[in-house]
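One chain follows as structure tokens, the form predicted alone.
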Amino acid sequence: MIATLDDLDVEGTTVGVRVDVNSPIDDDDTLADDARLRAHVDTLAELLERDGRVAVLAHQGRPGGDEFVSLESHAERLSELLGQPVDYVDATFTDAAREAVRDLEDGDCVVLENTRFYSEEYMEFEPERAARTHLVEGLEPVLDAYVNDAFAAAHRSQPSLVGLPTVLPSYAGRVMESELDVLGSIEETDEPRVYVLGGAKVSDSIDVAWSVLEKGLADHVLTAGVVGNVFLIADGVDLGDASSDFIYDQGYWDEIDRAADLLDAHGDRIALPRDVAVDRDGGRHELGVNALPPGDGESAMDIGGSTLEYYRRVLEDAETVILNGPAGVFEDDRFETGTRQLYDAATDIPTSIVGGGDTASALRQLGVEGFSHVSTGGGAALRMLTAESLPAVTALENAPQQPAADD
């Protein structure tokens, strides 16, 4: 059983809070998109609200990549959002750190930096290994609670997750709460139930397949994207070779073979793409995916319009469906029609959950609405779908608890 921000006694308590609020950066360092930050408002307005003083804690980017930057800007969009001043301090567990977080009074916020800054934080640990860091015991005298509001980091097992809920009182913030709710309780769900299976995380997405359809929670599973292609070529497609090159270069060759015992499993319950579009004198061309030419041919960059009409019409006599990954490369206008189609169609079933990560990101920027739910986490999502446990939430499930909060 997990606890809620509705179990905590917030009031005067100094709450750390884990968000993830890993956002695309411009080339000067700021925010270039703030919708991580967003979904987490509710949960620290709440506590804000309940005179808690909050110590946001985050990460951003990877260690040598262009959006390794600090917290600053992240501190900066909170306090427009929230309405209130919201300080930053550049440290995470240090003594500024530990003093920024003693000075708030109640209804306060500060950020702390960027937890990967340290390379603690970009380490797997066991929680109790994990309560040793150095992150978990120097921000441990200062908090009185923790709330767990990332939820597209809770397959990660790192100290900000796995650790401090090991020593403190800890928390579901709103995120969690919804998604755990949500996607925990997918076989409730009605039937027929489609997934809708796209993107490049091949060997996720056939977890995720295999899981399903063993368990009978697919009546029916949808395949497009690199995903798709993937099941093409195990279904003996010759999809040429810069299709096939591209599958071998990002490592996803013995998926083939996966996706083939899959296919003899529960071919049955599985579509596969029936046309593929590619590019040909700069414009979109569509082929039948036994039409395309051998050899050193065009890509396959989205999924065609036969395909779209017969995935339709499989998703017109649903009342549930799941869908993870693009159908294609929506980021080209040429190839973004089988995405945007697609997950349109979707939205007029009763019950529509979308994986979020690089779906999430797909479905802003073609402006594609009306899901019953729009998950924050990826890795996260396509986990709890294959009923794995995330450790960050069983880090939960484990965590002390101090006295329910006064009704």
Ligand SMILES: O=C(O)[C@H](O)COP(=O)(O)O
Second form
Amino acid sequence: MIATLDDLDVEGTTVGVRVDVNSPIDDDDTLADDARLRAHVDTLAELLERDGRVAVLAHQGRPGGDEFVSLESHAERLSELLGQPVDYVDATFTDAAREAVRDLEDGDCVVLENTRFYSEEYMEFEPERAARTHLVEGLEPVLDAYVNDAFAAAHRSQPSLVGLPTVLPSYAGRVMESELDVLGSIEETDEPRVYVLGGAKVSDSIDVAWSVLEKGLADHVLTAGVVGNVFLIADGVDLGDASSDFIYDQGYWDEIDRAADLLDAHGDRIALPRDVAVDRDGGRHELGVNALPPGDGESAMDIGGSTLEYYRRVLEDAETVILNGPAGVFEDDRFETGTRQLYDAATDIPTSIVGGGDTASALRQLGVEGFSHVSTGGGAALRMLTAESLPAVTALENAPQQPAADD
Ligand SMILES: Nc1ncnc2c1ncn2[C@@H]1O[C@H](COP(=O)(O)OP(=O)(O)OP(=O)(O)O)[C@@H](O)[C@H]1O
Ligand SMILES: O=C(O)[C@H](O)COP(=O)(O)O
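Please move on to the form predicted in complex with the named molecule, as the form predicted alone is already shown.
The next block holds the full complex; its first chain is the one shown before.
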């Protein structure tokens, strides 16, 4: 049982709030997209309105990557979104950070520096070991409670996600609560249930497909994107050198055998693309599977019109649809049709759940809306869809008991 903000006596309490605002970054190292910040506004505003003292913890990017930057511009944007001053301190758990947290008054908010600027935060630990890291030992003395709202990072076993809830009374924030409500009760959604697996994370998608087919959760799995291409090759279709080289270069060649095994075991419930779109003479050209392989250098960039028609027919009977990953290279105008039309068809299903951070931004870019739930999580959502436990959620479940809220 996980405690929520309803169980927390917030007034005058200093709360460390872990959010996931890991976002695209502009060339000048500032925030390029505030969607993930917006998602956490409700949780933070509620804590501040209830007179909490809020210290925000988050990571941005990965060490060595282009998006590995300070959270200063995140704090500025957060201040605009919350409509109140938000301080920023360029430290996470040192004296400067502790002083900034101790200086908070009721209703104040400070953003601490990118947790991953410290090497331990990019390592995976068991919770008890995570509790003995510098970040946790440095912050625990100045915090009364911990709130985890970072569902999108809940598949990581890092100190700010599993160490702090080991030593502090801990609560799920509103984003975490709603994600767990929806993604944690997939089994209870109405059938027929259809999973649409696209995008480029082939091994993750095959894991999901195995799991939901074995458990009887999926009545149909529709494949698209690079995932669909891997299944086509596994089914004996010659997609040509360009698509095959791409799959090989991405390190997914071994997945073809796994896809073939899955087709052997559950092929009656797995749908494969019937046609694909390639770049021919600078335009979109569709080819039925029987007309493959494509010409030299042509790669399968999207699902074609016959596939869309076929998939729409399957979706018409569905009560629940769960989608992850774009159907094609949606970033290119010529190949966004599959993603736009397939996802658009899914919005007509009574329960439509979308997982995947890239997918969510693709849908915003394409103007497709009307889903029952769009998850903030990519990897975390995928892991929940396989009914696997998430370390940060387990840490919340095992967190020390807290006194009940007065109100
Ligand atoms: N046929 C294709 N060939 C090459 N790339 C493709 C194809 N179809 C989709 N993609 C690419 O897949 C990428 C997105 O896949 P990904 O699996 O990362 O999505 P996601 O699950 O929403 O992301 P995340 O899990 O990171 O939130 C896009 O950049 C898109 O261009
Ligand atoms: O964007 C995400 O999926 C989360 O913020 C986790 O980031 P990570 O994959 O770098 O751990």
